[in-house]
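First comes one chain, alone, set out as structure tokens in the form predicted alone.
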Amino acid sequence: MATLRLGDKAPDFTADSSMGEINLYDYLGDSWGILFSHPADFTPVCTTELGVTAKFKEEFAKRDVKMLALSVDDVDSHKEWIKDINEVNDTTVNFPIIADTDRKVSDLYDMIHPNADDTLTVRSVFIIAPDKTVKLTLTYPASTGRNFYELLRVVDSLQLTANHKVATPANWKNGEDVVVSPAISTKDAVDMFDKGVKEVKPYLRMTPDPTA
């Protein structure tokens, strides 16, 4: 399978999980989704990541985002690992962890990078829109934990820019000024954005967040 690219359809799959059999498309429904993989169960960095994911449940729910983790270990292993995750992080894992013992999903999503490890998944992240297209991919080495504040920030940007003719600048956070789409003339932008438009350069126009 070739590497998934932005705009590609996220491959559908049905697999066992810590919460029973899961079909990706049915699970996501009309929601956004984040599918993220882990090298294996009972690994230290992943234990912290899954705990943070559980603690961020309300933030992801506000954005209508459903979380789905994956590891190459089996369901029984996942269930034992979840006990550790809950204890270490003082939380309750409240999303499914896919059991991918046959590497079917890992292969569909190109999660195994042989030069890093030929059997275990790297730390991949796929943000999937309600139309089931891939909107963002991130790949981390096994030694580097993910920043879940960044995932929330990216979701905010994706959802904002999907519904308004804007882009988000470097280090943007929800509620801050945004960039007017280059496809819109300054004259049209002034008519379109009633909070005002500031022309920094002819190609760089800023406007307050239209949803703030």
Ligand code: BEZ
Contents of the next structure:
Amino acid sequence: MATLRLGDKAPDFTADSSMGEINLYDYLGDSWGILFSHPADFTPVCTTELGVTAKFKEEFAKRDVKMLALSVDDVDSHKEWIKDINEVNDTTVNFPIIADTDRKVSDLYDMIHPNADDTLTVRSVFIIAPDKTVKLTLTYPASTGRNFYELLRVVDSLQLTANHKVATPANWKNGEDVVVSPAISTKDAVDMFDKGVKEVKPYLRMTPDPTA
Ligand code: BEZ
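Next up, the form predicted together with this ligand in place of the form predicted alone?
Below is the whole assembly, all chains and molecules, this chain first.
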């Protein structure tokens, strides 16, 4: 297992899940994907994270993102725990949770960090583009629940910058001004962005979100 880096192909796999056997590439199809691991079933922070993921169903669907969770617990445990997640968060878990009892996927994606815990997965996140390349990796410790608004924000940035010659500045949110790609001259940017270009510095040019 080698560390996955941005731009690498996300390794394909077939694994058991709470919704039956699942193949990553078949499951994702032409959609974006977020593969994320959590340390264990029936734990408090994980219960909130998977509840929020379910509650954000429409936000992920709007962006054509399919969610796929993972822990090393088995399918029966996942199915029992899902009842709790639904009850506690007043939601319905609508995405599969991989039962990685043999740690095959965890190893493939380097989700077990032995100096943190030698058996449980840490809180890893992989955002996978429709071409199956890895676009973002995140690793959080077991004690820190992830910010799912941030995952939506990153997806917005990735989808915008995949289609327009822009980048998104610090703390950017969907609809706010964006940065003109450094590869574009200011003269070309003026022709390209009909909502206007503001040159703050020769290397820092702002333009309204072209999709807003
Ligand atoms: C949790 O999800 O609450 C958790 C899991 C493992 C270690 C610490 C917290």
